[in-house]
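Okay, so here's just one chain, in structure tokens, the form predicted on its own.
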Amino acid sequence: MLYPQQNISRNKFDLSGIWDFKIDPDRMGERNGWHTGLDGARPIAVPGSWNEQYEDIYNYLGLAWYVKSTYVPQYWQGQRVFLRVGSACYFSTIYVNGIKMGSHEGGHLPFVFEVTDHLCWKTENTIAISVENDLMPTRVPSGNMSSPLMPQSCFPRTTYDFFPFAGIHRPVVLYSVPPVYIEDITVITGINGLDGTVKVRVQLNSADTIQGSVHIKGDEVTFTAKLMFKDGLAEAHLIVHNANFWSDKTPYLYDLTVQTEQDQYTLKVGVRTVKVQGGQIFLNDKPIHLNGYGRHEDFYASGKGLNQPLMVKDYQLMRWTGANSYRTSHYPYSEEEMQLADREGFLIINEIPAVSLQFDNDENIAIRLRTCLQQVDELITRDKNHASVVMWCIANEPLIAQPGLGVSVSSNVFSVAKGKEFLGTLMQRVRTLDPTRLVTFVALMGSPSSWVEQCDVICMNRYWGWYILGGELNKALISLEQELDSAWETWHKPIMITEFGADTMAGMHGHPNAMWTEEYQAEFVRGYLTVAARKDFIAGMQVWNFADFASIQSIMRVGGMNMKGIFTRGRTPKMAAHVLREFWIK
């Protein structure tokens, strides 16, 4: 899971660009040899969602093929070569020179196959990737099943309120490492007075007894420790005297380099701690509020594909409103996002793709749990060293079957019990893998209160004034305040509202204000922030959503768009953006 890098011992070759592309609705491609080349192909940009690049396949989610030919530098011979895909939604299979390397299930997280023995060094190599994003009840997130939250007539048949973009969404990279190489690095930081503590655990691919070293470098200072590998593992503890601590206001990063005789790898490391106490979250033993947004990887043409100019733009717009945080709703964002968050000082709630989980029957629940555990393992392995990541989120709006939808009360009892067990299992896995960060899940209005018992922070999505008491903001804000006070009295834990917002047509105005106008959204946001400001136990407010985004087609979504954005999809601010500046800049 180490992010590929170029240095004196490693090489990297980014295959991003224009690939050959062809859809395969009949799933005949492998039988017909498409993994060795495509006839009648059309060009496709990688990374990028295919849905946004061609109008005729906007709603196509079935199997498709990507093929590219490339030389591999001859000076890489003698090293081990890997092919790494940053994200492919949802199920993908890799072929190199006609040979199947393997498959990976689940989008949004990277996967790697070694290709050393299958490369040609004097001729071009053919790399093929098949990808499909079929909506299935047993997948995470699920599709093609009923959902209490989504209209029966929605298209595509998701259980979640965003478009199921398909394709290769992040870079495809060939990289090489020496025969004995660094497989993994874990960095855990702490604070002791003015000093920082840095614990480094390194894993090699070899069980031989090997020596190495670790260096952490800041402005004009370097701290060093030796590493002695036994059975492939080594550990070191460093003291960083008079450390510059990482925070949202001063995101100082050290360069941490691990060296062995054959290999080296460098990480950007922020020295910081995070914990909860009473009704507050503490960063470096100082209370912090996580004010910001729920977001989506979503834009014209690129869809969910990595769009680095847009990423930089979005960070500056978030800072312009005074935000210091966001949640990766509702899936892990790119590694490039995490790197920029480290650099810019954003506090991240990092979420697996478990949105709109349902607890319907034992067989489906077991399949989804295996997938979620895999997603937790892969996400923490990938992002455990990012200073910006302060909280892991194991689900967004898990559901119980609602009365009135043809579901019996006994089914509700089953769903509540199974949901508590499922969520508890995931939170326990998170704490086992990473006890240094907070863990939560985001609760829907009406979720069983017993589900949040193990959360470090109570995260709730609330839409008083939109889905409930729409147009009646005075009543809605009273209900919100009563619910927040009740939650605090019950749990005595920090509370974050991780979603609140109102669909708003940019340019629609009203006097008096009415739902869908910019004035209504501005008053809605102002009301929620005013209520929250009266509560010492509110640890953060994240507006839904940062920008308008593509969703499903339904009577709820004008033009297939969710318009709760504070900015339009093209990043023009609505009136509510100025309300946020008023509250957050000060």
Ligand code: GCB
The other form holds:
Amino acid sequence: MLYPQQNISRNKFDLSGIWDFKIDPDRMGERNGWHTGLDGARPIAVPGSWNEQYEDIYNYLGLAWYVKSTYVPQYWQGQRVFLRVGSACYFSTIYVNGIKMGSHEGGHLPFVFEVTDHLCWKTENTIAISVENDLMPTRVPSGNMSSPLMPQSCFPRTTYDFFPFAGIHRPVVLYSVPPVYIEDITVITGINGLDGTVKVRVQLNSADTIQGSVHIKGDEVTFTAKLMFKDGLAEAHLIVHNANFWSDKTPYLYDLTVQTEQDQYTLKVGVRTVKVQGGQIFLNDKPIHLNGYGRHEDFYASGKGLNQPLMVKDYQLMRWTGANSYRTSHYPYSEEEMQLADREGFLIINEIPAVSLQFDNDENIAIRLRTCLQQVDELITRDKNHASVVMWCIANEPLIAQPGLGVSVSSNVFSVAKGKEFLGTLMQRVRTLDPTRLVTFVALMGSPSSWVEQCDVICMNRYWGWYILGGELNKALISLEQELDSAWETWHKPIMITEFGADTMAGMHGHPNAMWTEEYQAEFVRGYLTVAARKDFIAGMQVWNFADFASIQSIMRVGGMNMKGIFTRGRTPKMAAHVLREFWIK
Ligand code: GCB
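Having gone through the form predicted on its own, I am curious about the other one (the form predicted in complex with the ligand); can you provide its structure?
Everything in the complex follows now, all chains and molecules, and the chain you saw is the first one.
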């Protein structure tokens, strides 16, 4: 799952651009040979959601086909060639020259198929990818089922508050590697006084007994160690003397290169540690506050498609407000985002797409758990070497069946017990795969203690002054403060408010302020940050949301938009942005 790279032993060819595209509402494509070419196709940009590229398919979520033809350079012959999709939402199947390579479920993580034996070297190759994003109760996240959080009549029928954009969202890349190649690298860093410790584990695709080396290069120094492969595995321990440690203020990155007889791979590595103690999070043994945002991958025309100019601009705007962190709400973001976060010094809470999980019946729960475990595995494999990632988040607002809302006490007891087991299983998996980082889930108000107590950091989303006590900010802030104090008394763990915010129509004003005005949002943000500043156990505050974003249509979402952005969807600051600057620019 290493990110494809071009170097002296590897080749990479990015197939981003305009592809042929056709929707297939009757699912006749494969029978009619669409995997070998499309009649009557229209052009579409990859990466990009299809929804905002054509108005008539804005709400279309069924099956659709993408086709592109390409030569593969003859000098790649003798190497192994793979086709890699950065992400496609939600279920995709890949065909090369009419032959099915395989399928992948899950909308936000990369997948790869080897295509070496199916390539033509003298003619063009036809690559076809079918993608569908049907909303289903058994998928993660789920759709087409009711949710206590969403209005019954919301459209499309998600269980979550963002638009279910569909399509190929990240680059499609052909890449080649030598016959004996580096399959995986795991880097674990530590601190010993002024020195950094770097443990490197390298896995080859073959069990050959070969030798290799690993080099860590900083500005003026290089540290080297030997690798002796046995059964395809080798480990090295390096000491980086007088290390430059990675942090949000000094995001220093070393080049770590693994070299084998045939192959080479370079990673950017930040030397740093993260832990919790008492009510605080520590980065490199110093307490750190995570100030920032919950965000979405979302923009005009590109939808959830990778949009690199936007990415750069968003990092600049986050920094302008003094933010040093964000959560990848509510799904893994692109690999390019993670690389930029390493480089720019952002602290990331990295989340799988388990938003609004429900614990309804054994059959559905088992299917969703399988999918979530797969997503945990794929995400950690993909992002384990990023210095920016400090915490894994295995769910956002899992729901209990609440007695009184037409739900029996027994189904409430059932969902609490099942939720505990489900979340516990995911956290256990994370801790096994990566004992070096923190793990959490983001809790809705009223989440059972048996769920929350399993987290390293208590993360809560709170809307006192919006969904509860709307318009009554003074009362809301009193409730907030009481709740925070009692949460600290209960858990004695660091607490983060991972969401707090108010919908705001940019340009709407009021005096005295009222809900939806810019003044109300500004006072709301000021109130929350003032309360938080009084509490030593608050380890971070992340505003919901960085920018207005596309959601479903409902009586709660004007124009189908969630307007809680500190910036508009077009990235104009609202008044509250200046309040954040007051608090965060020190
Ligand atoms: C939440 C959800 C988020 C919503 C937000 C809201 O608690 O986690 O997905 O968008 O509330 O604005 O209602």
